[in-house]
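One chain is shown next in structure tokens, namely the form predicted alone.
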Amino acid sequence: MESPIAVGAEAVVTVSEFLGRKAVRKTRVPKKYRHPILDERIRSTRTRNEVRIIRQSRSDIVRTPVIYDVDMSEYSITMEFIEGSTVKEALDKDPSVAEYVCPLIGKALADLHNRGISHGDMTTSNMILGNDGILCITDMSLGNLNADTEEMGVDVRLLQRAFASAHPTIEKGFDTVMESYVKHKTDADAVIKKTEEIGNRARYT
């Protein structure tokens, strides 16, 4: 029997077994307040694109969850149980781990920019620190395979977002993020630069 370890705004995310091997099963679920066709629609979509990101984004830098089955009819990822937390779990438990997490997340947000990847959702609660001590990126379905510098701009301001309302007592978290992130990112100072443009239009708006 599948248990639930996560509920979201659009899919359900279960652990579930995939040919003996522990899996985890992310299921678009029915919007009732959509019409049906529409909602069909956008969960066909973002199933196949959140597919298409999780295999695309995988390199020797970036790791992702190795992708066993997709269900259309339901709507259905079956991938990789990786063995960990989240990262913004990691934090809170311990915030000394920021040390460690944080240029591995500048490095692979990097990664994914280099290559014309957005990921649409960048948040701690969005990767995954391995037992094995490697970063996992997950939850894409919002990303780009041909992320413009807007895009690039966004994942910055949603992760300095996230460290200033989810981790607001790790010092230089963010800090640490965007050097790890510059030393790797090919003309990173075009999206820092989008960054703030992004983040004085929130201000005045």
Ligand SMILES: Nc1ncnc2c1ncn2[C@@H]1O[C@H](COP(=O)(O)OP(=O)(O)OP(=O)(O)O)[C@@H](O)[C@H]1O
Given for the second form:
Amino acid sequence: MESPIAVGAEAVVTVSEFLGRKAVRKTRVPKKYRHPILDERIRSTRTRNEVRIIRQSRSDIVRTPVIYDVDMSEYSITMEFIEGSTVKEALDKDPSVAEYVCPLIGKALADLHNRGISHGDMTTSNMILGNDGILCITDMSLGNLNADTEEMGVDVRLLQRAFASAHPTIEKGFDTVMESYVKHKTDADAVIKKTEEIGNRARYT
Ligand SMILES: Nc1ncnc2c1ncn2[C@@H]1O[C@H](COP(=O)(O)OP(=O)(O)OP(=O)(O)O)[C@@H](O)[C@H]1O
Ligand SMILES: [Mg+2]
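Let's see the other form, the form predicted together with this ligand, since the form predicted alone is already up.
Every chain and every other molecule in the complex is listed next, the one we just looked at coming first.
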């Protein structure tokens, strides 16, 4: 019996095995509140999109889990198990980890954006700090391989909100992320301008 490690809004994530390797299996389960045809379409699109983006995002700078297998009969993805803890858990346990991990987050996001990729759900629960110290980015089903400045702005904004709500005691966390982002992102100004615009929109609507 596979043991669940997370039951999210859309997916059940279990520890699994693939050809003798420890793996994670993420299955998009049916949602009764959605019309069956729409439900199938969403599960199918998100599974495909996630696989595509997890693969394309991998670079010398960004680590993502290796995809071992995809089963479209149950909308599941089997991927490499990353030994470590989510950045959320790591920061909750020891806030001083921020000094190490925040620059890595900024650098990884800048590299994704430099290659025209948006993440779509940029929170500290969707990054795993490996026991080897390497940051791994996951949960990319809402990303886009042809992202525009608006989508990049949304990534930055989501991250800002994630730090404000999940890590309110880590004072310079988001600032440290952005210092690194600005250092590595080409034309970071355009994204930052967009981020402010999105923030203002959220405030006044
Ligand atoms: N490759 C992996 N290795 C180790 N742990 C993982 C891996 N992928 C996911 N996890 C763990 O499972 C949790 C949930 O995974 P994920 O964020 O992909 O799904 P989700 O948030 O439920 O999905 P979605 O937002 O797409 O509905 C992560 O926060 C992490 O703790
Ligand atoms: Mg997630």
